[in-house]
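The form predicted on its own is given below as one chain in C-alpha cells.
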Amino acid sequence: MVGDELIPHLFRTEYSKITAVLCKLFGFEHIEIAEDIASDTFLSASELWGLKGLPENPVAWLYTVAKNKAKNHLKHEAVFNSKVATHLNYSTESMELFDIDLSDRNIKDSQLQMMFAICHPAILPEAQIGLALRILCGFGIGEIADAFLTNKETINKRLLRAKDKLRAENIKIEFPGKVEINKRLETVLTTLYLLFNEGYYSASNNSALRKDLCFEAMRLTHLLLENEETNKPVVNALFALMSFQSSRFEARMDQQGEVILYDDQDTNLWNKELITQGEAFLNIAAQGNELTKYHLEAGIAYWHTIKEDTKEKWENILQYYNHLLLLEYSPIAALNRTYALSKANGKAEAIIEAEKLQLANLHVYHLLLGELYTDVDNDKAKACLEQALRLTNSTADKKIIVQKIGKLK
C-alpha cells in the first residue's frame, strides 16, 4: 500500500484507537484535545511521510508521534497541572516516567469503556450513534453527515449537544459496575444495531460508507465478544445477525449502483464465509433462556441466505416475524411478516391481513400491496404501486416501482 492510500487508510483503523485511550486520559471535559492531539498526530505523518518517505513501521510511528504530543500537551497547559495530574498523581517533573498505554489490551478497554460512555441513557439516539461514528469509528463530520442525509452544521451541533452533556452529567469513561452494565449494554446494543442498519439500509448513494458503517458495527461488537463480562448470548445474536446480513453486500448492488430485488440476487456473489460466521455464532447465541428480537432476527436473516423458494422456509421465516411482533411490535416487521405469510400460505390470506394494517402513509405498504395483489387483481396492483411512486422519495425505490408498473399486463 502506498504512502497516499496508506494514510487514509490507517486514519480510519488508529485514529478512533489514539482517541479513545486520550479521551479515557483526560475525560470527556477535555474530548476536544484528545480529537486534536489525534489528528495532529496524522497531519504530521502526512508532511513528514511525503518529505522523508514510509517509516518502518508506520502504526508504531503514529503511536510514538501521538504519545509525544500528548505528553507536550500535559507539561505545558494549565489543565495538567489543575485536573489531571492530580487524577494521575503524576507532576510535571516525572512526565519522562510517565507512558501512555497504547498496547493492544489498553486500546480495546478504551473503546469498549468509551462505547459504554457514550451509550448513557442521558444521551439521544441519535446522538449517540453519531458519537460513535466520530470517536470510536474514526469517521468525519462530513461523513457522518452524509450517513444521516443531512449537513455538516446539525453534524456539529448535534455532537456538541452530546458532549456538553457528557460533561453535565459527569459520565465517566469507566466499565460500570455488574449491574449497570446489564442495563446499559441494552442501549450499548441499540446503538450498534441502529449504527449497521444506518449503513444496511442508508438511501446514501455512497456506497463504500454504507459497507464502512456495517463494518465498523460489526467491529465495535466483536469488542464486546471478546471481553468475559459482555460476552453474552444476545451480543452473539446481534453478531450473527451482522454477519448474515453483510453477506449479501455484494449481491445488493449493481456496478452502477441500482439495488438488485432478493430475488433477482446472484448467490455466488454471497459471501459464505460470513454466513458460516453468522451459524456459528446464532448457535452460541442459542446458550441460555433468553430470547431477543436479535435472535429472531438473526433467525429470519438466517433462512434468507438459503435461495430455495420452499414451504418449509418461508414457514419458519413466518413463525420467526409471529414472535418478533409479540415481543417487539414495528409496522416494518408487520409488513415483512404479511409477505412472508403470502409466501408460506398464498395471497389471498397475505392480501385480507395486509389490508388490516391500514399504514396508508407509508410507501412500501401499497408496495407490498401492489406485489400481493399482482396477477391477482392487475388493476388494483398498479393503483397500489402508483400510490407507492407517490409517496416515495428514494430514488432507488422509484425505480424499482416503475419497473413492476411496467411489468403489469
Second form
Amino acid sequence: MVGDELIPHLFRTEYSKITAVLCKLFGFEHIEIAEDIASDTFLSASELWGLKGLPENPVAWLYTVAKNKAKNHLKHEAVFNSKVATHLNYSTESMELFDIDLSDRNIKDSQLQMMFAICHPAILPEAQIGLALRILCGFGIGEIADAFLTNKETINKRLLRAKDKLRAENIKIEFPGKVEINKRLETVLTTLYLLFNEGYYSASNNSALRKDLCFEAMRLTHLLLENEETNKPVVNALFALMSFQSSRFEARMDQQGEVILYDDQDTNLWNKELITQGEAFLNIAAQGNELTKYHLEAGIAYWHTIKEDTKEKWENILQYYNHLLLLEYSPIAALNRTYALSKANGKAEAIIEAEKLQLANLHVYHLLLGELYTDVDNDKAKACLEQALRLTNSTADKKIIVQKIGKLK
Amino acid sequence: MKDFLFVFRANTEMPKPSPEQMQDTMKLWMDWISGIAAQNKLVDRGNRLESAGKVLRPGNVITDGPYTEIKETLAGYSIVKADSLEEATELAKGCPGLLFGGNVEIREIGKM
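Right, and the form predicted in complex with the partner chain of this protein, after the form predicted on its own?
Everything in the complex follows now, all chains and molecules, and the chain you saw is the first one.
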C-alpha cells in the first residue's frame, strides 16, 4: 500500500465533476448514462486501489478511466444507434473529433451550467436541492435521505420525477443569456440558500453530514463568484451570510450533538477566519444599489459575530429585520424582529407587539412569548413555554424548553 | 381581508424638528410600519410627500403650496389590509405622526 492518504471527499468531489462534464456532453436525456459512467469509474478505482494502492496521481487516473469508459460507451451506442435510431445527440464522426474535456476550466463551466439547469423555475425547490446534492455535490441517495430525515425510496422517487421534468421541459445545460441571467440567478441563490439552511438548521443528528451540506453550499456559491458574469453583489452577500453563520459551527453543538444556544456559546470556538472572510465579502456586496434579503441577513449575521449585548448591536439588528419584513413577510422574520425589538426597546414594547402577531400555531411563537415574559410575569412565561412544549415534535427543542421552564422560579 | 388607505396629515404649526429629532422620528416610523409588516398586514409601504405642491381649480386657477392658510398638510400614505375598518383603525394606533400633532385618516379602498 502506498502511504499517501486520499484527500477527504475526493470521490464525492470528483464524482460531481465527472458527472457534470459528461452530462453536459450527453444532455439530460442521458443523465443516467453520465451517472453510471462516473459510478463505474469509482467502482474500478476502489477495487484496484484497494488491491494495489493509490496511483501516483489519483485524479488524473480517474479522469483517464472516465474518459475511456465514456468513449467506449459512445462507440457502442453509435453502432447501436446508427442501426436503430437516427435522432442522435452525438454522431460517430463528432465522436472521433472530440476529446472529453476534463480541464479545470471545463469542469467549472459545466458545473456552473449544470447549476443553472438544475435550479430551473420549472423544478420544485425540494427537488432542486435533491438534484443539486446528487449531481453537483456527489452525495449518495442514503446521505440525501439522511439529510432530509426521510428514506431512500422517497429520495429516489423525488429525483426520478425531477429528472423526468428536466427532460420534459427540455432544459438545456447552458449558461443563461444576458437578459434572463438575473432572474435565473435568483432561483440558483434561493436553492443554495436553502441547501445551506438544510445543513445549518436540519433536525438530523448527523453533524458531520450537516457540516458537509453547508460546506457544499458555500463551494457552489463560490463557483458563482469565480465567474465574471455571476460575481454580483447579491452573490457576495449570500457568501458573506454563509461565512458568518458557519463561523459558529463548532460552538453551536456539543460533543453529544446537543444544541448549544447562542447565549451559552464559547466564543473561543467561533471561527475568526470565517468571520473575517464574511466581512470581506460583505464589503464587496455593499457595491451597487441593490439591497437584497441576503444583504440584510448577512448584516444581521455580522452583528451576531459580536457577542457583547450593546444598544447599538440590537438597534442595528432590529432595523435590518424591519427592512427584511418590508421586503418580504415571513413568520420567522416577524418573530426574530420582535425579539430584537425587546433587546433594543425593552420587553414591555415587545410584548405588546408579540401579542399582535397571530402565530399561535407555531411553537416558536410561544417560545418567544415565554422568553419575553420571563422576569416580567413568570407564571405567564411558564404557561407560554408549556404551550410551546405541547406544539413541538423535535426532541432537541423539547429539551431546551424543559430547561427554560426549570430555570423559572 | 380588505385594503385600507392610511392618509397621514402633519401639523404645520409645529416647530421644525432638529436633525437629531428627525433621525429619531425616522426610527419611530420605521419601527411602527415594520410592526404592521410583522403582522403580515402591510400591503404597500406607500410614500411620503414633499411639502411643495400645487392645486388646480376650475378656470385654470393654480395655487402654490405649502398652504400657510391651513394648519394641516398631506404628508404621505400607506396601504394596509384588515378585516374591518375597526381593525384597520387599531393598526393605525401608535403612528408616530400622532406624537407631533398630526393625524391618520383610515379609509377602505373601494374595489372596482
